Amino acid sequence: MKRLSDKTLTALPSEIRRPAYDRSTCRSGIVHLGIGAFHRAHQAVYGDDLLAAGHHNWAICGASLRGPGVRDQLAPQDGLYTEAVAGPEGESLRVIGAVREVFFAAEDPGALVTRLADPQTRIVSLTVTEKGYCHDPASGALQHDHPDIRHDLQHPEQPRSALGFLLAGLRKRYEEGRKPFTPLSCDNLPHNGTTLHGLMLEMAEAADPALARWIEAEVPFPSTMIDRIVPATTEADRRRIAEKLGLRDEGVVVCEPFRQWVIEDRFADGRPPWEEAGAEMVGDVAPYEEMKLRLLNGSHSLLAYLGYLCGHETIADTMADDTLRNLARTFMDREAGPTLKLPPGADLEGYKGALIERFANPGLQHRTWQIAMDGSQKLPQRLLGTIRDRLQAGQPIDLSALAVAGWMRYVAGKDESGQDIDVRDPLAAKLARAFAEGEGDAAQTVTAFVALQEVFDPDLAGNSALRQALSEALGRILAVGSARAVKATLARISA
């Protein structure tokens, strides 16, 4: 079967979309870097959106810091790729054209540090995930022994990390007397633009104080809140999107209808109108940040732990089941609602309804598996700063504390029936030795995983209700099982 290419648009099926512009046009003003599934669910499609409109400044180039696969399934077509979107009622294609250009920033770092430094490029986004930062989750600082840094600071012009590519093109503009680019953070940190503003300056003044000093006078660091929910692709969507298309997609991305995209309104030289596309352009961000991140992810990093430990493969499964149901709007109800403050307009209990809503798409296999992933990386933003804000105020954690000792009853890499957990995080050797030193013993088990500092704050690790709630619910977990530590939890707070 033929691959989509722009030589191949014209097969397609008429009632597919496809771009309606001269894409030869179209200039590359944004470099994204962690072009996977995630970006061209999301950020792209406003692109494509923008470009239809005839804004041709702002194409992608996009790279990939850890391996080729994104760019051979984009290469041989033409950077055109297949947004599938799975709703209740049925799967609507559309082929987005925003992606011009595609590197494997391996294979030539310095090609791509050009593409930074080329005055052309006028903003540089990253969805990197939460571990491409090298940082400390806990604390937000600078991992300085964190292999990729050293490496970059040793070899500016051949970096690895994406803070070593975005300090290496702005090091360029730099020395050459030129405007500096915006960087973008699209990744779910809190405060995403301040925390990357803050390890890029911690790595230039490790590099070259002049710099630094440049950087935090001419730089912006714009913080964003992003939020689509966006399965891994399967060999069986990309059979199924090949049968619609008539032409084989390597690069199909699948997501559900909803997008939202909130942009701090800061920019060193000019930015799309992304709210032509139906972007909220704002002064700040932290309220919508906070909201998504405590109601939509932490939620769902609670049903992934808990749900996968019930036997549950995806997250519309967790939804069919209505102890876990019941679980993920309590939590959102009890615990993460009341530390909210809500952005203008907001409606907390529509937002909390459609959450479930959302969760329940049976069209999105977003797998529990997935999700759970690089856990050591999300609780502290996730579920960490709920905890903090609650016990700050006296006030009870008993669903927040169920989802952490789920956490490190899914990381000791055994399910409840003896079957091995491929545990995907950084941290994994770690966290196994954590619950091994607990030796089956809640309490002693959750002293071994709270002095993880790279997790948890010291001022966190020391708080006796926190060790108390996470000991009660780990306990309860290893005693009878996750499905009915749920139900004794919340028969208990509803009691």
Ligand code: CS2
Contents of the next structure:
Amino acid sequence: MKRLSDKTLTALPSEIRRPAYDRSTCRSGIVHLGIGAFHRAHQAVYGDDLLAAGHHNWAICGASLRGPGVRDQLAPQDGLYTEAVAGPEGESLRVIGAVREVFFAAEDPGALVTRLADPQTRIVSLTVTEKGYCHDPASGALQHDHPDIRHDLQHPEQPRSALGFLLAGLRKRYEEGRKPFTPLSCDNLPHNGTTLHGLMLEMAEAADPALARWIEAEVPFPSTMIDRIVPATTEADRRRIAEKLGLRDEGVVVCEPFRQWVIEDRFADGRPPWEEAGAEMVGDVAPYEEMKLRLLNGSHSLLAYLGYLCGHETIADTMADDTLRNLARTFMDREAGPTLKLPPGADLEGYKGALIERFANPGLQHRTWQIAMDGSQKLPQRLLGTIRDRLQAGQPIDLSALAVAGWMRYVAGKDESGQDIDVRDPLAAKLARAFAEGEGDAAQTVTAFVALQEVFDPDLAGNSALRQALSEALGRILAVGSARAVKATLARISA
Ligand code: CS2
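Please supply the coordinates for the form predicted together with the named molecule, as a counterpart to the form predicted alone shown previously.
In what comes next, the whole complex appears, and the chain from above leads the way.
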């Protein structure tokens, strides 16, 4: 079967939407670091809308930092790929043309740095996942001893990390007396722009204090809230879509209909009119981001750990289980929701109801295992913020503690029937050790976990109400299994 590409576009069935603009006249004003499925189903779709509306300077040059996979998928396809939207009426397909170039950074890091320093590049956006920031999630501090950071400080012109690339690109501009680009974090981190700003300054300070001063004075780091559920693409997805296209597409992304992007409006050298594509440009992203991280991502992590332990493969499966559906809704209603300072005009009840519907989408095979990944990097902003606020107000944390205890049980690496769990986490070895140190005793296990400073800041670690709640929750999971522990906890709090 032929591959999707500029040449074969005309062979697509006529009902499939495709770029109706001249791609050859589009210039990449954005370089994107971390061109995984999420970027392709989110920012690049907004980008495609803008190109279709005639804003030709805002195509995307994408780069992968971790492996050649996406470059090998997209380069032979001229950057084209299909967005498969799984909606209530089935799947609808659209070919996205916003990605004009694709790099695999490690192959020629210098070439990517040159691209970043090119005046045509006005924005450098990032989706490199939480661990791509090489920082301690609990404190936000740069990990100076991270192998990539050490490497990038020693070889600043041949970087490996996203931070190293940003710094190298900015440094070139600084040395050549040019305007900076605007770095735009699109990851699920709290205050992602501010967090990135702090990390860049720490790294620049270690490399060249004068450069750090220039970054401080000249470079804006807007924050963003990004939202769309995009499970990892499977080979079955690629086969199904190929049948429908009549062409093979290695770059397919499958996603839900919903998408949202809230962007702090602060740019050094202009920006695309994203609002024309439905993004919200605001002065303060914080309330949007907190609402999304604590409700959507917090519930996701809760369902991922406990759902996996209860034997559920996907998030949609957890929604078909009345107990877990009730768990997620009750967690939002009683624990996460009440901690929020809502964005202007927000409809909290509508938002929570919509989340349950989105999770239940039968067209998405969103594996609990996928969301369970990298918990050490995710928990602070998804669950521990809620816990901190509630403890300060003297409020109960039963369900949030159950979620964290579910994580502790999950990272032990064996499920409840003794099967191995493929735990993926940069701290996986430490987490498994913490569980083992507990020797099956819940309180002792909790003590070993809260000592992990990358995850628990000293305030939380020293909080006896937290340790007590975690010990009770973990004790229950260890004693009767996750399914019964969830039921018992729900029964107790509604009594
Ligand atoms: C998920 C997110 O994988 C995960 O941890 O919680 O990727 C989630 O699907 C997105 O943030 C939705 O916008």
